[in-house]
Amino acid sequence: MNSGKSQSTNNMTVLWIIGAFLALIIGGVIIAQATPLLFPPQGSAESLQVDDLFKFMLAIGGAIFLLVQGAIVYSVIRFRAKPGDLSDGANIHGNATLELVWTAIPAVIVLVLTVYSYQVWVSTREIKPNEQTVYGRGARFVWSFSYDVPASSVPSDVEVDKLPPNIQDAITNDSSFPITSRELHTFVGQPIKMVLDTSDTLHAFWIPAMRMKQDLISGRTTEIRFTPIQAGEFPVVCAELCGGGHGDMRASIIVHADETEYLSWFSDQVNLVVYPPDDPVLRGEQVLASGQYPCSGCHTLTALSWAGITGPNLNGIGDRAATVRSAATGETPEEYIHRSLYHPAEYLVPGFGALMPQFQPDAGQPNFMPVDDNKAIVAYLCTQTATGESACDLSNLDAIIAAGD
């Protein structure tokens, strides 16, 4: 009769054990699945795999903790110390088959997560037929992108002695030339291979929507891959802290919804660069919109909706140029706008700190600036005065450049 009643206990036991297991495993799916309803649209091929990756492992992670959250409960509630018992609890030497259970467990569970793992890992790096390059920096506070256009693809019409001398080299060397924009560009279906690298500390390259993140590391250049598979505008982010505007480095990524699109947009980059205007104010606002140069991630100016902090405020810099600077320097407001571009150190604004990149006008150095790049970009900060009026003599600046200062 004891022995009836023990196996039908036994047997309870079982099928509870069962039952638990099950709901446990349960659970977990069930957490694998809701979670990542919380996350931004997957908007690359990569992040299918990603995210089922990051589901395998919720459903592991999910099924563990409900699995030690209930047997805390289960412990506090059946083993609890009944009223007025204060005996000594039993003592319990350990149980040897138990611990080598849950030692090859996670064994098994953690060698099963590498192999899955580096597959993915292996899958989103690998080389795609027909992926496109696109040259990613980033600097304090701010992401450009480049893209090389053939020198073959330049209309036959252009001015060639008007361009760049970058560019007219290209079309010399039948080569090629990047275009820079302030977003990175691209269209549905289309591999892309970022090129990465970064012009002052370390930044971190992060696509939420295309679940791809990639360290930029000084003296380095580290690559990524993907391929967009959903037509929309997402945000790019910084997700290594860089200083005190790191959470406003942030662009954006528009994928087109097809090529003809896509090439409409850079065909209208193109023409920016090889019809540039006469006018070197306007090419010098041209030149600054692009995000050519990382300006805009720590100044403010208007004109251009800049709204970086952590550099002086820009508005209103020809006026100052031409009073409080030039009377503190003694230099023309052309002059000192000039060389505070290539020699930012020597030109401190009071309250900020020596953050800004030394810029160069020699070709093969860090931060190149090409000294028509200079003018353009001084004819137009000269422009920033109450008046609209420009503060400078351009005519003296052909001069001070002519004489190497």
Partner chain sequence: MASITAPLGQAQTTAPGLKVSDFFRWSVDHKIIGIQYMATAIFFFIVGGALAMLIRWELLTPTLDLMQNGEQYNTLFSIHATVMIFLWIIPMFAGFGNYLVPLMLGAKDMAFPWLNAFAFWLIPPAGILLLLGWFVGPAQAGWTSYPPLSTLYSGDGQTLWAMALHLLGISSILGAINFIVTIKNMRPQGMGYWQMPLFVWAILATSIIVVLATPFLAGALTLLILDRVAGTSFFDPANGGDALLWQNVFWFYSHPAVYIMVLPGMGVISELLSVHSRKPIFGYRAIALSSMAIALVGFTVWAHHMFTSLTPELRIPFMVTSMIIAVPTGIKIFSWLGTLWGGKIRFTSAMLFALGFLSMFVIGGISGVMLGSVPVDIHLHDTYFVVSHLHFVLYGGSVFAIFGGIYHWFPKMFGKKLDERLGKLHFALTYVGFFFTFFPQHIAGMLGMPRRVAVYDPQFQQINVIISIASFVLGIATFVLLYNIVVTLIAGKRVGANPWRALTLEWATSSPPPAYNFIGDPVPFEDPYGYGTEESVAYLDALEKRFPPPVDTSATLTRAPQSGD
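Switching forms now, from the form predicted alone to the form predicted together with its partner chain, please provide the structure.
Shown next is a single chain and nothing more.
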């Protein structure tokens, strides 16, 4: 019977479609198993959810990939014109049912992906009650991270009058003051809220291991949250083009195993600040190493492991300040270094552009650098000589500062 035969052909077609469909799903699921190989370690609670979402998308995408490539390969083999066959293919213009199906199925897929993505998005943005705030700042081409230290946690034996004015104020008012680090420190299980800003161009704060990224936007502060779940050191990367040193703008996040370990790092940092060394050279070294100022983004200074190449090399700066630069400017080396921090554009080294931020001695201005910090930095840089002896006479410095800006 004719109808019986077509019935069985239909059944075969249905079986083929079901079989192909299952094969595609299985293929997609197999492809999706590669997900862990494609991502960095899962460092945050959020990374688990993001990776699962990606894996789901990879399974669907893999199935679609196999469907399309399979259809191409099958068509190319099955429907190729034999040599000498000059005839045309069948005059078929379309099939409404089929077209409806391949509109509806992708529509359902993207709907599912949208809903799933939205759920992950909402859950990763949840605000945890015990979150810690860390301030991240991008400057060309260096990261710095600062933490609020409550004045109450300052040991009682510190000599308050030796501290920088902002810490003295904080102690007087029982408020808090910041300490700065070039690495981001935290510990496993501590939810973090990063408050991000930039002192120049756009940057993007990205921790691949945390699957978290947020642009730093000039003139605004932005926020991002995550909760580390794995101890270790992971890269922090700038992901938004910020200039010539963009590729060098990297730092680390150090996730301590527990709070005790983290607090021991933290109190070491606080002690460095509240027990400042008497020697201005040591204090200068400490200020520069803290990353409080973004010098390392552009300058090389081997003593502090800086490797920037956008600005002049600072190795041997003391010798050059006393010789070449002193001859070029007619200023003493200490005056030259002191003034070039506050007026960099007037002291351009030949071959370099006016890219350095102009530091300001007055609080409240952008790029604030207290005079005390400036003096300490000058003292330290003056010792960057071949012999290690200071090239400067620091006793002149106060007179220079008093005389002018």
